[in-house]
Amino acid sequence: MSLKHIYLLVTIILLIFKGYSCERLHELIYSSIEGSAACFRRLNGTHQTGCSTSDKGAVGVVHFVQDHDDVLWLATNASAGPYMAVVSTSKFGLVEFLIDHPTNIAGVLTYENASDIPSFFTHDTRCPNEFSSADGNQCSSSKEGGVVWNEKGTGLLKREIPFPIFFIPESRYEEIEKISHCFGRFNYDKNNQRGRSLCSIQLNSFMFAAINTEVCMRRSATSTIVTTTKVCDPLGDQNVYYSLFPRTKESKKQSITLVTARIDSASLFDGVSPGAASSVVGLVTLISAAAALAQLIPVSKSNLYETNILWTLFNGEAFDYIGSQRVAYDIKRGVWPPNAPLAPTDVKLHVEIGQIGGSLSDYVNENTWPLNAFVPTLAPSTINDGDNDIQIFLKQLSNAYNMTIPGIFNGSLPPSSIHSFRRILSNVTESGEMLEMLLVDHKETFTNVFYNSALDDSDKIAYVYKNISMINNVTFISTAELIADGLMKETDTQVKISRLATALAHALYQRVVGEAYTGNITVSAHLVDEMLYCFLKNETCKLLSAAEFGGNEGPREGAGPAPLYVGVTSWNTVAPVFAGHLLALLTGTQLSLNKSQCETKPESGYTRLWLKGWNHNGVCIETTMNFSQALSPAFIISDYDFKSGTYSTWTESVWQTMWARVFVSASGGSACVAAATGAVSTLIAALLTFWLRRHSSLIFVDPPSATIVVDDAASGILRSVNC
């Protein structure tokens, strides 16, 4: 082996050991905080909200916050700041004080503790979507008194926060124990921390967007000329719609009863928006009622009736009603649904299943839970008319539910998609041509005190998964059999929701057919149990696996609930796809076709989907279900004024990475010693160099110059060598 090869081999070995040592050193210094979720930045037409760090992250000394004295100490007396406050969700209200006094605060790490659950945790405003409400709204977050729907709301979801906030769920509580151990070892004496090594945390969640939507959209449009990096994206996704009977241009003579609910929820933190009471209970009620009605009225009898039911799930409602604004706007333009557009006067009744899950945990020992129906003010001549169309339907629903659902005729309507229709289609809503009803479980204020937050999970609706097997892997057990066999009780959340969904299906049956339903088809609490599990516990469940596209091979990765946050239009989320496919699977017609045959064009008014099916062998479903864009009209109107407030203008910042880590920072004394040592060493080296240069003649002796003459006649070359 040549000397060159030996040098190369030695260099490679040294580089390998150097890299290994650096990696080991990094692991010794830093410990990643796994499973955390960060607060991020959103923007609207006038300002920015949420959190961001600098591009280098935020570093602070760890301090556990237990009470108000701790936050006062952080804000006024802390000597080794800036500090990273670590606080339980039950004490999260103290963070508002830190937001107002941020000088000494680098960030906040909040964690969920199952043994210390807060009495409320909602960060939307006291009047959600206040500035997109219809006329007559009496709720105002900025004024005292009057109606306040979200009484416990802190408004942090719509506020700019001056430091980063990260969230650690209960499933990652070991990370808090790790930080607590570090804190107890190094930061135990809070009054004598200066000049000592301290347990610290670094958070990184740098956001590219800033100022407002108009600015960030302009910057994104400009940046594409030079680079592909975007600054922000509009919030939006897909709406889901399904009609009981197929709608074609020829069958448009049927009047429409529109039944709606919302898909989405929200929270401060990326990827954590369970939405149990905020949206999931309403979503599950709608899907299961639609499935029951499809059995009650076969599609083959569509030509017998003059009323059709159009079920719609709106997405993006947490941010100024993105989905419903788009549908109302498209109805006004005459372009929704695309295959057979509605005219505003075609919709005779709009029933919205609003927020109905908040009080379920308060009635765990009862067979039902109270509901109310808000009805916007009708024309004066019809308010007290007992034969009014909407009052007839409300009576039918109450009879089917076996419990009176009182109507509240009030111009101040709770937050709901109906606000979009009342604003955009005011001609038909105010005249009473389009009657509206909002079904909720509250009166003056929300019963859901975890509205739009990371803690609005299955526990808040008293849900416990029963995990009951289907008969022959394809049939859900009826509610009556479940109760008779002792598998469920009348007080179970699943049974209560199935009773309500059954009542809604039976009332709609009477509206379509003209007579009360007398059969025994009901919504199965078994089906409700599985749907709640899929949306709240584990998206890799058997129900949603059956509703997947048939081409997907193998199980999906990532057990856990699918977040219900609307996301951005450039990336479709899984929640509306799951909801739409589930509607298709439960209501559609199964055809004896293979995959290639299924992809042929169906009859007018239908679409075809190749899904996995219950046995995962693939099944062709013919359905009237489809998707439409849930993107605010603000982003499709040329030269729209983003400050006008007419339509939703929410966007989301782009970011690269989010991470958190804990480490022990060097003491100030060590840093001073290192600096002093470096300064002294530099001074000594400079003095020594100066002395050597001045006295070099005494230390170094110039060598004699020697010339070697080679008298070589053959070469005739004179060579000289300096020694």
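Keep in mind it's a predicted model, so treat the numbers as computed, not measured. Positions refer to the first chain, counted from 1. C-alpha atoms forming the largest set that superposes within 1.5 Å between two forms make up the rigid core. Compared with the form predicted together with its partner chain:
With the core held fixed between these two forms, residue 54 has its Cα displaced by under 2 Å. With the core held fixed between these two forms, residue 656 has its Cα displaced by under 2 Å.
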The other form holds:
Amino acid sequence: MSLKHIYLLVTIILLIFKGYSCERLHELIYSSIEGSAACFRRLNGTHQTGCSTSDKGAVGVVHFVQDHDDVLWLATNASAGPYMAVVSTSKFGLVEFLIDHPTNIAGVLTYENASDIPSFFTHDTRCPNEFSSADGNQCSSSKEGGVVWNEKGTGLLKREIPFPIFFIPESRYEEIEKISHCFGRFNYDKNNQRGRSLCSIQLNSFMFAAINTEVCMRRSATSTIVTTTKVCDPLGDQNVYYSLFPRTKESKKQSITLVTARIDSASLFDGVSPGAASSVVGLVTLISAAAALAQLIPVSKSNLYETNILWTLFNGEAFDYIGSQRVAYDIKRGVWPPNAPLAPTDVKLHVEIGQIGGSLSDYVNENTWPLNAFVPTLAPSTINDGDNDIQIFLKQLSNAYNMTIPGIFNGSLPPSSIHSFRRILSNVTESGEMLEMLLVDHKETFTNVFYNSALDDSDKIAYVYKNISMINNVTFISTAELIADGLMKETDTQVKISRLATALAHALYQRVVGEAYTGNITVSAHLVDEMLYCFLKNETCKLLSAAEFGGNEGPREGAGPAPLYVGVTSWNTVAPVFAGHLLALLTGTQLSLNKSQCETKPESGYTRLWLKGWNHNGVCIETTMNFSQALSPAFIISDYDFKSGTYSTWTESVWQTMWARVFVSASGGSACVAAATGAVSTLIAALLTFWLRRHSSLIFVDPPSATIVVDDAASGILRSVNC
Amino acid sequence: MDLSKLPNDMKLQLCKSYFKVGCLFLPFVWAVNVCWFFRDAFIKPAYDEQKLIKKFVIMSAIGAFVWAVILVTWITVYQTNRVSWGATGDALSFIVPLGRA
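Right, the form predicted on its own is done; let's see the coordinates for the form predicted together with its partner chain.
Let's see the whole complex now, leading with the same chain.
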């Protein structure tokens, strides 16, 4: 075969067998660390917080940090260049020392180990949302004395960190083992590290935004000739609200009881914010109480009563109360809820379900779950009559709960959405027209020592999924039956939450109807079990597959629960949608309409949703549930002064990619040799080329003159033309 | 274009037109003018058109130098003060660096 044919054959063979990898040789030295979650940058009106790396990432030599001696060595004696500290979450306190001495530290890699759970792990400030709290708040980070709510809080969530921090969850523990082997092979000899090949890690989490919200919003908004890159997004999402009786502009009751809870959580790391004790317990209590009350008082009886109950879930509360500030601001302007706005004087009582999840793990072997009710200081004229509306309600609640819930009247108010209402609707809250009550499980400091952190998962509320099948796929088994059949115990978290939700529903029934409830409808612990599973374990669950949009395809490949972080306003997260649809499914009326009929305009005061339903065939639900935007008023008021501190100004930086990889760095010696060889060979080549050009006439023999001898006149002419 | 092959009056024409074009806020054209005609203006033995060519080369040189001073001053002031100018600094910038002030 000729050469050409051989080339063709080789090309065809190579094209067929594309099994070769197309990676550059240089990339083959790295082993990527999968499943990590990075600390990222958020900004508020005056500061930037969180972590960032340079564009090329941060490289550091691996060092496992186990105790204070290790961090001391890193800060003072270590010699082989910047280090990457690898520390377990149980020893995370050592990172504080590294932040104070960051010169030799390139970053931190922290990992979760099931056999070594920290006794506390919270990075919110000691006084959460201190600067958005109402007057009379005694928790202060600068002054001594007063009560401190989040005792163990390090404040890292709201501070600037000089190096990147990445988190490896328990499910990815094999990555830590990989790094540990690498460390054992190359870095073991601490004192002779300089000049050797060392196991190193490169982290990249380059953040686009900087300085503060004002600057980054300005940079994102400038309209130059060329399209601008967006560098940050405001935090925001959706609030969920649902009213017991429908409300329209014409027929709305003048007396409203607002029952609220928060739906969001937060953590230092992107994508990991389970929020079990911080939010999910309150969220589940609210949804199940709302479902029970809808059964106790059907919508058909709405004309008989004068009080309406408006259940609301606020989003973004971890970041200066984004959701509740927006709702309070909208109520002041008279535009919330959008279809039938209420006036501030309409709300007679505001009950907030605050931090109730922290003590569940403390009372894991007992039937009781003690709670307290904080009542913010009232104007002097309304204090302490026994007929005070709040004290009446508290008594009704205590009766229904079978346990006294003491009211704390003169204390500082713990962090909660009530602060937003007291600041923005101060007219009605200070005069006592809007009474407020906060349900919590603590007195002085939080019982939840994993407040707003990545480790606030189902273990911290002593929750174990019972996986009980539903009757006919439609009905939930009642709590009494579950206990009688031995499927649940009185000490189970699910039973405790169902008892609280039942008490809340019965107390609200009494408030609306005027008489105590004497029937036997209660909240089912089975329903609570399923709800906790959906929000804490896996979003592919029975409840949510019935509650999702009817048009969606089959079950998602849910790799765990949906994170509860509020996220940016331009991207709606799934948690509020789940919660809203669950509320609709459990409380709404089922209409016998098909999909296209369901999409027609409903009666005023209602929305219609086409959901999957319990049999997954699609069902039309008519409900009073709806969503409203949870975006801080700072971003909708034109020319708002971001430094004023009136409203939440939190934004999140934009980033392109975040990754981590481990490799073995070249020892100092071999790198120098390579560089020297390169420089020398370049020099030699340059000299050689120069010398060759100089003496080209000697080296290259002129080729014999053109051998094309043509004997005609044309060639003579060609030869004489000199171009 | 090889200057050695051009007649002298064409060289003068070229030098003059380069000077005129440089007046349109194009200091690099002046700089090119200086480099290109330097030999002809100062080093070659005298010929008729050399006086005018010399004049244009000197004027281009002065112009390019003034521009260089202005540009270097502005660049230094901008680079050192952009951050402290805050909003004005961002408004003046075509490309704002990401991830830092």
